[in-house]
Amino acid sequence: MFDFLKKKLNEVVKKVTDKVAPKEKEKKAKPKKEKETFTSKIVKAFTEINVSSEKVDEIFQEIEIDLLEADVAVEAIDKIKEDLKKEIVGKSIKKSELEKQIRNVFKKTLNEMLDVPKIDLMKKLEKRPTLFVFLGFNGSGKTTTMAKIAYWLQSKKLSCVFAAGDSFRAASIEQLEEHGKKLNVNVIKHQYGADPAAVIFDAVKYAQAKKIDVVLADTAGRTHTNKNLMDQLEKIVRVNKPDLKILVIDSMTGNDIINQCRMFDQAVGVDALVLTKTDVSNKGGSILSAAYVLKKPILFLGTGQSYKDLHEYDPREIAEKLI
């Protein structure tokens, strides 16, 4: 899920490591031992180093695109440079010791990052019936994210119904139908053109009627920059008040992840991601760039096309695979 990633960091540990402290073609002789004053101080000279803030900034121009190929934002990239500065400049450092300290300081920032706000999923659910709002671009995987998310509700007792609030997509509602067959759950629906809005409202006067516990809601995928669709979701959110607005992100489009989290969240206000597709794609960078830069709820991430290929977010796992 992260190898490329995982080989950029340590690229970048190995690249800053020789830079700070290349190392000698030939060993130095040691002197012989006059004063230990002297000598301490020739010691120092030979195995330990001293950085210097402008070194940093040196090296992280060389480096810089080694992250940014891995979809590693550059907030995020110049959070990791100034925490790497916290700990390095202006110290003394045992060469031995400098890999292992600059590991050490990307492991501590990575944690750091990837530790984004959390949302107790269950106490949500104690309301009945819950309605959680899937938001997205078009091929982001939404209709699918929402079967997995059934599928994981199924597993704690829990019932769930459909609202085919995407009515424009052609065979949107046979797809959402498709699933609820193989899920066993019902999919409220209108004629394709209907309003999503009244569709969603359906289904929740459903969901009270027949004592279902949590409403899952399809929308059209649509870009930011569709001010009449967006407006349309806009509609959806203020008849429908959901308790969670879930935008679906694919993790392939990398740093655009910023930008298309920050308009619907201007437009409507999103509550949690899921990113989806992270079996696919190797790098890694846009789940870091998510939590840093965004500081949104990740619920889940999808790491294949079954209904189990639903892994819980969890930040340190990450990180330790990372480093």
Ligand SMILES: Nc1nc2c(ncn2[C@@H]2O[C@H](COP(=O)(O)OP(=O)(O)O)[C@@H](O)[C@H]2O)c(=O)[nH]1
Given for the second form:
Amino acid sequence: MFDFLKKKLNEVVKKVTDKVAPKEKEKKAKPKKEKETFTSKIVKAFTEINVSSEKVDEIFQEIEIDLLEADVAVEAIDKIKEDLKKEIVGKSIKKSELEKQIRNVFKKTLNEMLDVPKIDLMKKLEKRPTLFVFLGFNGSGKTTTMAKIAYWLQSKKLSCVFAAGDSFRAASIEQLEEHGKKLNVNVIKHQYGADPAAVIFDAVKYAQAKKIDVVLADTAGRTHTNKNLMDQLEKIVRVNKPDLKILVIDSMTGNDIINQCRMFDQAVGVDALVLTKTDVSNKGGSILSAAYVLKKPILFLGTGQSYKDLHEYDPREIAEKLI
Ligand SMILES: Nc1nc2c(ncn2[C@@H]2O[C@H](COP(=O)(O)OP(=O)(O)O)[C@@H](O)[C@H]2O)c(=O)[nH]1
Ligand SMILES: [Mg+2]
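Would you mind generating the form predicted together with the named molecule now that we have the form predicted alone?
Complete assembly follows, chain above in first position.
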């Protein structure tokens, strides 16, 4: 997971270290006159450096591209830079400790960036029935994530029903029924073209009657320009008052993640995120951007195509992996 981002971040740590305190051999133009004595070595090891704010700006101008390549948003890069300044500018730092110190600053910054508000899912799930509605662009992984969450709920001994709220895209109902069959979960559906608000309403009634714990409602994928689909989403929310509106985002989307989330948030309000395809995304900076810029709870990461490939979001674990 996030190998490319990891590689870039570690390269950046090395580059910053080298630029703050260039290695002796790089500076050395003429051959050494004296043999290094034990004392001179010690002195060198203890040589302290002082970094200016301008120096950090200059360094970041050069290395910014590395982070942009890994899909880290500009806002996130600025935070990394400012945090680094706070820790190293105006202080005397031993050369020998510089890299370690930079690494620690990065780790702390990543931890802060990845730290998003939390939702106590088990507490949410105490309500009967709980309604989760899944939102997102076409192909982001809504239906697959719903099925994975059904599997996860079953592992917690909770029952669920699917609402086929995507009555728009061809074969979407059949796709959900496939999952229903494999997971032994009923699907409440209407015809294609039906009003999804009514389908979800029926699924909630069904869950109440059958004492089913959770309703997982699919919706049609939409884009910035689907005005009527956006209106449909508003109706779904107005009629059914979901307990959680979960935005499912493809982590390969790059920094459009931020626009996507803002669009759904403005239209209906986003309570939490799931980031899918973290197993195939070769960049991963999008997760930093999503966490830091959006500050929405992240419930899960999608890590593959089978039902068990759903990983509970753990910021510390990710920060440890990255640096
Ligand atoms: N590798 C990988 N593929 C995923 C993941 N989540 C979804 N997919 C795939 O993405 C494609 C679109 O998923 P789907 O659930 O149909 O998207 P929807 O249009 O939002 O409902 C399917 O081929 C899924 O198998 C994931 O976490 N990892
Ligand atoms: Mg779908």
